[in-house]
Each structure stands twice: as C-alpha cells, then as structure tokens.
Amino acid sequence: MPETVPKVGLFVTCLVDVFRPGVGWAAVKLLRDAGCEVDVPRGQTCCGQPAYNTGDRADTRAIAEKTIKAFEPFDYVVAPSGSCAGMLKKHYPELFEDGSALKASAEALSAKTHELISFLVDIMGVEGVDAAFDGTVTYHDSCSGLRELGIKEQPRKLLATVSGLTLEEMEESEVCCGFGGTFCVKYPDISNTMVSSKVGHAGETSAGLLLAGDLGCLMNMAGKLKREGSPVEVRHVAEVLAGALDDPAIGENG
C-alpha cells in the first residue's frame, strides 16, 4: 500500500458515463474507502477503442494525447473497465514513435493505469469490503481484463468478503460473451451465438445475479437475458462491492 494518500484520477468510461453513472459512484466509494483521494478530470473523453479497433490510428492518437494530458497530475489512473484500462495501459504506447516525447508520456500513463478491482487488491492491499448481499451470484471474466491485465482472482477475493453472498461459478466463465466492442457489429450472428451460450451457462447456475467488471459485456449479456425473459439480473461487480444496488439492474432501465 502506498505510504502517502494516493491521488487517483478516475477514468469513468463512455458507457458508465452515458448508461450507468452509478458504477462510477460505486468506484468512487470503493476508492475513498481504500484511502484514496479521487478526482474526475473533465478533460477526459472516450479512450479511443472504437477508432483503434477499426484501424483509425490518427483519431486514436488524437484521443490518446488528450487523455494523457488530462491525467498527468495524478499518481494513478483507475478505470472500472478492463477494456478501457487495457487500452490505456497496453495500446497507447504502441501509437507513438519510439524516442518521441509522446511515447514517453504514453508509457508514463501506462505505468500508472489500473483496472478498479485490480488496483484495490494489488496496489492498495484491500483485503475485504463492508457490504452485504443475501443471494447467489455468478461471475463472467471479461476478455480484456483477464487476458490483457490478469484479472481473475481479485474480484473473487473481494466478493468472498461480502456478507451473505455465495459465488457459484458458471461453466466457461473465461469465454468471451460476444460483445468485443465493434466485433458484435461486424459479426452479429457469431456474436449472438456466443452471448446465447454465455447466458445459457449463467442460467444453469442457481445465481440470481450475473456480475462482471466491464459494462460492455454486462450490457450485452443483460440485453440477451431480457430478450429471453430470464429472471437473472446483471450488475457491475463494483456495485455489489460498494453496497450500491439502489439502481435498477442493468438492462432494466434502458
């Protein structure tokens, strides 16, 4: 754990800002409870993933430059999303020429960027949370968080400390849900097959709540569950860990 109070810049993410601001507030609560000073810089925008995934490097670099500048004052950059954190941490340095000042700035941003739950456990040393949930949940491992950032045990460690909560693992929890950013637009039939399999596995458990750490995955799975008339609800893991379940479940409010 850092010896001084860490100054954290929260990278809210587009989907949280537009569709699920409660996830942002849950992230702020968790970070403050862990002893961080939290700010949300107004200069932030999209991380640039849509442009990057479609090969538009020029616009991605422009977005990256703006993001790097917005988060320069902070000790850490934390995002409640494995995919957005992965974009800043893994792909920003690839956008700029070796030896350039922008490359150095992108690498500096990369070094201090973390996904929310990983930051709490791996950097701040959080061992548990003061939250309760009387029920059974299952957990989907989002691709970017798992494969780019190594996030697997961290959310499970904190979920184990939520009073009354039981975690029941679904089959193939590590398999993609079919969202994949622009993948679901380019290959809708394949994406639909993948999400059908994913929610099917979730439904085979006794869990009433499906959790993940990436809102894109959550909205994709929530949409499919709603269309199928499933009673399984969908939440961002931060909402449960922060005890912030006042909002309707994802998929029930838009």
Contents of the next structure:
Amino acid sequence: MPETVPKVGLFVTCLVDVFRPGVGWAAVKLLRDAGCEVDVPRGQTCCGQPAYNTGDRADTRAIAEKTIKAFEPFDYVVAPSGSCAGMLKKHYPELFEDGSALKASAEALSAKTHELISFLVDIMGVEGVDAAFDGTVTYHDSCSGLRELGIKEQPRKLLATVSGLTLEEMEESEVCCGFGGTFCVKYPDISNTMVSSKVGHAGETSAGLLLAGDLGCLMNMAGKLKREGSPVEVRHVAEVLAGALDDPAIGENG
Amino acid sequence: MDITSPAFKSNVKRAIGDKQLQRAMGNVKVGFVKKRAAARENLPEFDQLRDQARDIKNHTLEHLDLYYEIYEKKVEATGGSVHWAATAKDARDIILEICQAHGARTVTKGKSMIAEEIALNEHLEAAGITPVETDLGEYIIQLRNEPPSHIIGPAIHLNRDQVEASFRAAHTHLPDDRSLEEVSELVDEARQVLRQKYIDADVGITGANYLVAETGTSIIVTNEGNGDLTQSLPKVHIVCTSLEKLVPTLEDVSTILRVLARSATGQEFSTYTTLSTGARRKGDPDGPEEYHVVILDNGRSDMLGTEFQDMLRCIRCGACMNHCPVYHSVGGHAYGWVYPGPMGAVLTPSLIGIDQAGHLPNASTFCGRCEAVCPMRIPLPKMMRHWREREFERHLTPRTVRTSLSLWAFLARRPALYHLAASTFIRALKLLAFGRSRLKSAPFAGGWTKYRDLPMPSGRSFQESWRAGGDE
Ligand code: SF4
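Switch from the form predicted alone to the form predicted together with the partner chain and give that structure.
Let us now look at the entire complex, which starts with that chain.
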C-alpha cells in the first residue's frame, strides 16, 4: 500500500462517460474510500481502441499522445474497465518506436495504469467494502481484464465482503460475450450467437443480477437479456461494491 | 478447392442457421476445452515446455537456410530426394510427375493439410489417378466431397447419422441390412474397405508434422495408425509438406511433441508417432523403394522477417479453434478455405491474399483465448490486428467504416470538442428515446438493435456532472 495519499487520475472511459456516469461516481467513491485523491482530467476522451482495432495506427497514436499528456500529473491512472486499462497498459507502448521519447512516456503511463478493482485489491490493499446487497449475483469475466491483466480473484474477493450477497458462478464465465467493440455491429450474427450463449448461461443460475467490469460487455448482455424479456438485471461490479444502486440497472426503467 | 472467404458473411448466416452444425459445434466447445485443461493440469511444467517449444521454432526460423542445408544432405544420404515447390501448382506438378513415372493408378493418402492447401486430390483425379484418403475423418469428407472443417478433426461438423448415410451410399457392395448403429461399426467398416486399398496403392502420400534436420527424418502423428500403412506398403512414399515444419534435432521434436497432443486432444501423446528416414535399404524387410519430400513454400518465405513470422511456429494442433467462440459459432467451412479459426484468420490472408480473406482477421473480438492456449505462444490477436493495419493502409477497409472512424477520431483527438459532442450525443439520444430506458431499434445502430436492445444514457455525461461538482 502506498505511504502517502496517492493521486489518482480517473480514466472514465467513453462508454461510462456517455451511457452510465454512475459507474464513474461509484469508482470515485471506491477510490476515495481506499484513501486516494481523485481527479478527472478533461484532456481525456477515449482510449482509442476503435481506431486501433480497425488498423488505424496514426489516429490511435494521436489519441494515445493526448491521453499520455492528460495523465502525466498523476501517481496512478485507474479505469473502471479491463479493456480500456489494457489498452493503456499493454498496447500504448507498442504504438511508438523503440527509443523514442513518446515510447518512454507511454511506458511510464503503462506502469501506473490499473483497472479499478484490481487497483483497489492489489495496489491499495483493500480487503473489503462497506456495502450491502440482498440477493444472488453471477459474474462474467471480461476478456481483456481476465487475459491481459489477470483479473479474476479481485472482484470475487471484494464481492464476498458485500453483506447479504451470494455469488453463484455460471458456466463458461471466461468465454467472450460477443461484444468486441465494433465487432458486434460488423458481425452481428456471430455476436448474437455468442451473447445468446452467454446470457443463456447466466440464466441457468439462480442469480437475479449479472455483473462484470466492462460497460461494453454489460450493455451487450443487458441489451440481449432485455430483448429476450429476461428478468435478470445487469450492473457494473463497481456499482454493487460502492453500494450505488439508486440508478436503475442497465437498460431498466427507473 | 474453391475459395469462399470473400462470402464469409453469407457463409456465417448459413452456418448459424444449420441446426445440425450448431449441435456438433456445441460438442466441440465443451469436449476439447475440458480435455486440454485436464492435460495441462497434469503436467506442471506444461507452460515451461511451451516456452521451450516456442524458442526451438524461433531459433529454427532464424536459421532456416542453414538447417535446410543439413536436412537436404541427410535426406539424400539416406536415399531420398527433396523437391522444392514455390507454389501450389509446382507442388501438384511434382507429385503428379512422380506418380506418373511409376504408372500409378491409385494412391493412398494420410492426413495432410498441405495436400488440402494445394487441392491435390482434384489434381490427381483430373489426371486419372484415384486418391484414397485413409484417415477416417478425411475419408468421410472425401466421400461427401467436402473440405475439412477443422485441422485435426476434418469431419467434426458431421454427426453419426450423416456418416452412416455416406457409407451406405458409397459402400454399395456391402449388404443393405448391415448394422451401422455404433460408431465402432462405422470405424470397422471403413477399416475393412480401406484394407485392400493399402495393398493396391502404387504410391502413398502423407503429410509431415516435423522434418528433422539432423537425421533427414519426417514424422507424422496419428491416432489411427493409417499413416504407417500408407507410407510403408506402396513402392513410393511422397511426403507432402511445407517449409515451416523443420526442427533441428530429434530432441527438439520430443519437446514439441509433449505440448502437441495435450493441446490438441488432451492426450499425453498421440497413439502413433511414426518416423520415416529415407528409402528402403538393402536388407530392410519393408519400406518404400523411393522416398520423396515435397516442400511447399506458397507465400511462407515472404512471411519471414515480417510481423507475421511468428505464425510459422504453428504446429497445427487446433487448440486455437477449439477455444474460439467465433469458430464455435460458425464452424470451419464458413472461413471459406483450408484453414479455419484463429490460425486461419492469420495464415489464410498470407497465402491467398488479404483482399480475398479480409473478413477473417476482422471477425474476431480479440478475446485472446486462442493466444492463451496456443502451445507455441503465437500472438494470434496481435497478428489479426496487423492484417487490419495492412488493409487500412491499402484502403481495403470499407468506406463507411473509414468515414465514421475518421470523424470519430477527429473528435477523440480534440478533448474540448469531444466533450461537447458527447453531451450533444446524449441529448440527441434522449430525444430519440422519448423517456424510454432502452431502444428496440435505432437507425444509426442497426447491427446492434437487430438482436438486442440499446440501453440509453442514464444521465448527463460523467465529465459534465464532474465539472458541475457533484453527483447527479
Ligand atoms: S496457432 Fe497455435 S493453437 Fe492454433 S493450431 Fe497453431 S499451434 Fe495450435
């Protein structure tokens, strides 16, 4: 655990910014509870994955440069998303030429960037949260968080400390939900097959709430569940951990 | 074989609508995954072996010329010959020439993806030579005139009923009322039919999992033992292979073999690992009189020294497709050529061109499961992204995608403008939503709302509410 009060720059992510600002506030609360000072630099936009994954390196680099600069003053950069944190941490350094000044800055950013829940557990040493949820939940392991950043136990560890909450694992929790950024609109038929299988597995549990750590996956799964008329609700894991349950679940009426 | 990769999207539609295929894929996604996981669990040094296997191949690829010099000398010293084929056509011609020189009428074939790649069967048939597949899966799809749908289980898309129907249609010399209920009965029948073919064949063609430089040996790995009869009974044995199969020593092979079967089927070892070195020597009780190795390039040497070199480490274990949710959704035929799944998404564009195979590296969520299980630690998602970069550079990316991307990127590079646009976007969505918490259809997101609802923003943008100094 850091000795002084760490200055955390919150990388909001473009989806949280637009679709679910409550996740940003939940992140702020969790970070403050863990003893961090939080700020949200205005120089950030999106991590650049839409360009990066379309093969547009020039635009990705330009966006990365903005992000790197925006977060220079902070001790840590924390994102409520494994996918966006993975982009900053694993992919930004690959964008710049070896030996260049920008590469060094990208590596510096990489070293201080973390996904929210793993930051709380692994860096801040958070052992538990002060929150309650009465019911059974299930958890989807989003791909980048799981495979790029090794996020698996951290959310489960904190969820276990939410009073009243039971976690019931679903089959194939580590299999992709079919979101994949632009993939889900470029190949809607494949994406639909994947998300159908995913929500099928969630529905086989007795959980009334499906959680994950990435809003893209969450909107995909929520959109599918609601289309199917399923009663299963969907939230970002940070909302439950922060006790921020006032907003209706994703896609639900208030 | 016809390339249908450009029609990937319609192939996908057909595959998803095919109930029987979907059932078959359902078995793939559970069976292979569990077996590999168990095999890995039982071998604590598995991941270390993966590192070693990767290093062996990397080293070989860096010194390919050197090792091929040694290899070629060894093959010649053991009475065999090496033939270099720059293109698929060259390989077909070389093989046909050898067959014709021996007046071959039938050839038996062990499983070879390279033979699929060069469409060898069609070519032999056109020249009046009958190829007989001896691997059960390959035999089945040959009867059905289909391409393989998986690199280690070519008939994995079929069920027992379909196989029975194909056998009844093809083996008309057998009694109609015979029972073919059990899988074992099907296997027995195939064995019985094939037995005579082994004896009649003039030439035996196999693939190679590995070529060994220090000994000039070629190695095949099978579970049926069909390869042994294919290569030892006929007078001539042709090994049909490609240039990335080389490894320096037998010791190296044994390291790689320890990860191959475990990754592929979860077996510790395949049932048969067969080594062939040269032609029959004086005094040998059996073996072919001639031993030819045809080594195909077909675009592979162009991958050396590029961002795609790592792909040449592939040992064709199939683990990447066994774990791929896209492959599970659509099966192998949808990919439209010989190599499906993640390895196909990287290799196919190298071999037939990105203009033909552009969909393949795009049809991935980059979930990373393939890379996580690849025994050779090939960074498959990264290389799919490299293909997207090549497409983007060559302006092959669809225009609509380019236009919306550049508009979005214009904003993403200008934070002040971007935040304004985000707020405006939210207001526009809210107008459109008319108080609803989600949309059933949205003109700008048809791909999304075709199958799922679109959740609406739950408030103003986070940036806006943060600047305003507080929670909603
Ligand atoms: S890419 Fe890797 S996992 Fe896929 S077939 Fe080749 S070696 Fe096996």
